[in-house]
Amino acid sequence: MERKNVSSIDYLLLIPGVGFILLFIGSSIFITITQSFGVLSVTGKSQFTIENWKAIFHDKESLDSILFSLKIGLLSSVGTLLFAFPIALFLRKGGAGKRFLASLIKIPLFIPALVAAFLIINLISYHGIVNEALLALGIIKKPLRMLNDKFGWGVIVIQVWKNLPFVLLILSSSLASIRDDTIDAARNLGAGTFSVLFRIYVPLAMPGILVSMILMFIKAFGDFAIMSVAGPTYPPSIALRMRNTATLFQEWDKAAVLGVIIILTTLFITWLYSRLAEFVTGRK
């Protein structure tokens, strides 16, 4: 196939998209990094220093917030994948109720995160529907604390429910690209259900799994709306900690440090997921 040369006009067509990324997103990241070192400070005092970084890493509350958000991001991404992958397989094969199930799962896509948090609160609060049902059935003797719990199970449940359709769309596209004759050939050669699942479906769908887990982690790790409603009183999420540091304590440079930590953590998790995908698929 003959390869076409890229003209200057083709590059000009990229300016609206690439220019937006470089100008707004790139400049925001640059300013956040410089402010974390005391340069271009919002307060007007501009002096290079690493004291802001030292203060954050010597602050137990900030470290607890980072670890808590990291835990929520990882568990939410894994939990969403565990729920979405079987559903994606079912929707790929088809069956009774496929269209109804697909429509039902898409509902959270049209609900804002803050509204979704309040909806789940009615279910898992101390006197919510779930606790009242368990009490009526005699399964528990007193209500369970599932909301604002210290571990963050309530936040994880909301994250999984809210982002399940988003992850499902990515996984469904990856599974749809797997040819049926590949599955039939494996079964003809004696492959069982688990062999087909872990040696064909999972490796071939790994790009979609990787992308969905990375995007899910980014959404959950830096989430503000759900954490502010259903999260524990302590530790707050890194996003809440960043907001409080900037607006309540007026320590904008320290808040910029937390912003850089969010960016670096996201990049590291992305790299880690890619290495894991290469290990699972056997690529180097």
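Positions refer to the first chain, counted from 1. So that the term is clear: the rigid core is the largest set of C-alpha atoms that superpose within 1.5 Å between two forms. Computed from a predicted structure; not experimentally measured. Compared with the form predicted together with its partner chain:
With the core held fixed, the Cα of Leu13 is displaced between these two forms by 2 Å or more.
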The other form holds:
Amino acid sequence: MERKNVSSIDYLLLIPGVGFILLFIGSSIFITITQSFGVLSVTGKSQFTIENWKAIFHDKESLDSILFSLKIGLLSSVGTLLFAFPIALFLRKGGAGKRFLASLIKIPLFIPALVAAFLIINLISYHGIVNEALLALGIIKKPLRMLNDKFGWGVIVIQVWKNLPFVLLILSSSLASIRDDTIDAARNLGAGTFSVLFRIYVPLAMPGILVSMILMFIKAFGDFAIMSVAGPTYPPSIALRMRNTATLFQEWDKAAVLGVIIILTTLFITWLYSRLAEFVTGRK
Amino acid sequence: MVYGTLFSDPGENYKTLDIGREIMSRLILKDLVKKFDNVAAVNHVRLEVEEGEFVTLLGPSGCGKTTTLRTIAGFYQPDEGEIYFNDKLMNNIPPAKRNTSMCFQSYALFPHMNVWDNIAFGLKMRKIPQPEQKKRVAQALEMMSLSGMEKRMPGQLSGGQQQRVALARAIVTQPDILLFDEPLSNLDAKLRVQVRVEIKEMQKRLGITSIYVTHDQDEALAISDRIVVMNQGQIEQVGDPQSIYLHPMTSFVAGFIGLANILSGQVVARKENQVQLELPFGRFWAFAGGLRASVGDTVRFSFRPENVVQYREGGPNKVSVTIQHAIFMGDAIDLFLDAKGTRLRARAESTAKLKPGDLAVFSIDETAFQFLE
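With the form predicted alone in hand, show me what the form predicted together with its partner chain looks like.
Now the full complex is given, and it begins with the chain already shown.
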């Protein structure tokens, strides 16, 4: 492998880009972390303490909201993947209606999350289109509770609908890099549909699957807009809880603790998915 | 590891292999038609390949040779006609169940599997028990001089090594038929010549019926038991390499394989086994072979450049020419001649002193004329 010479000038050229990231993102993450321990606090006096952390972990509502957001994050990312992967496979192969389907699927990309949430609400609310249709057809006697439900199905449906095209883009480019010859070779050597899918497509698309799962998790886990419209009344999502803590209760340091938890969870899930991918593909 | 040593010790390497086996397959294509958007890529192809035979489909790109191969493998469904392996109709058998092995131009190794897993893939799919798998993969590795590379990923291998992994992966499953889709076109010229001999030797020892697709006539001549020359979806001629080269039956075959002077002229006389042909640059005697034409008919024929040589006392069919180009090739001089406005290709020995513009006398071997359909 050829190694290119990197001069000190090259590093200098990096300063505007990297410097910005370090200065603004780095410093705000740093302050969030210190604030969660009471240092550099904007409210009250600045003093090192672990009281904020203790308080959050003794607060049932905070714990519930962490678990709830975790659940929504995981189910949304897995759900989106389950819907997107077959579509991506279909689009790779082509066939009738490929162009139409491809453009149809991109529509949600142009709709902001909050608008998307309201659109879906029309469909799945207590007196929404789906319920009214089911009632009219006599399939159900009483409207189904699909919105603001305790489990969070409404949120998951909106997350999946909204993020499908985004995940599809990532998966499609991942699948496009798989050569047709590779698939033919597998079939020629005796692989049926199932084997081709799980021994060739999935492992080879794993980088894309991984990236889309992680990005989807981060979006859904920290989501504010969709949760506030379609989420259950209790528990609030972690982002909602954080907003309440900071602005309603004026407890900025405790909000910082929740912020740190969001960051740490995201990092942990990223790590977990990578391990999972290694396990599935059997390589490092 | 030197590629050249690959099969240099035939007896020893092959004795331990039970990859070659008695069950072999005849391949029969009956009136095969494959259309794409209503255009026939393969147009009524009829072919029988004997057990253990090495048959090459040769032709320019777009002639239908690869489509034929992929239809045999099952990647395409024929629109008409039948494919038989021995007596078994294969038309509706999916590729995974056909027990063919294909070597791809791109090698098509699985990039996420190491060498061992690549070779073992077909055995895993066939649910061969683990110990048997290990034994067979180890044998294939040894046969292809790949021992010690089991853990390498395809990306870490050279083109030649990838080729060997692809071959190992193809033979380890004991296929009924081996299919080659231009497997050598990604190798450099020297390696290509070496590997084609090795593929041929391997095939003969294992005795697996093989179909080989190439556009390279040298490769086809070197490697095949029989050559099927294809053009525009149809078979032009089938024969062993010698007869294809020496006795082309159509102008396409004459022109595609080797160099040829393809001309037409009128039969002006006939005696015993010879005909006299009228050409713009003179009258020439030629052996008629099976030619049925009678005096007055116009016929098409070809002769090779190596049959047009400098005239010597008593030589046949004299023709006066002007040298247009003389290209020194090392082992011979390639000549472009002008015979009263007709361009002829000819050969001269590499020691000959011929320059463009020279006037010279050449002679055409009367046995060299091949009459075309």
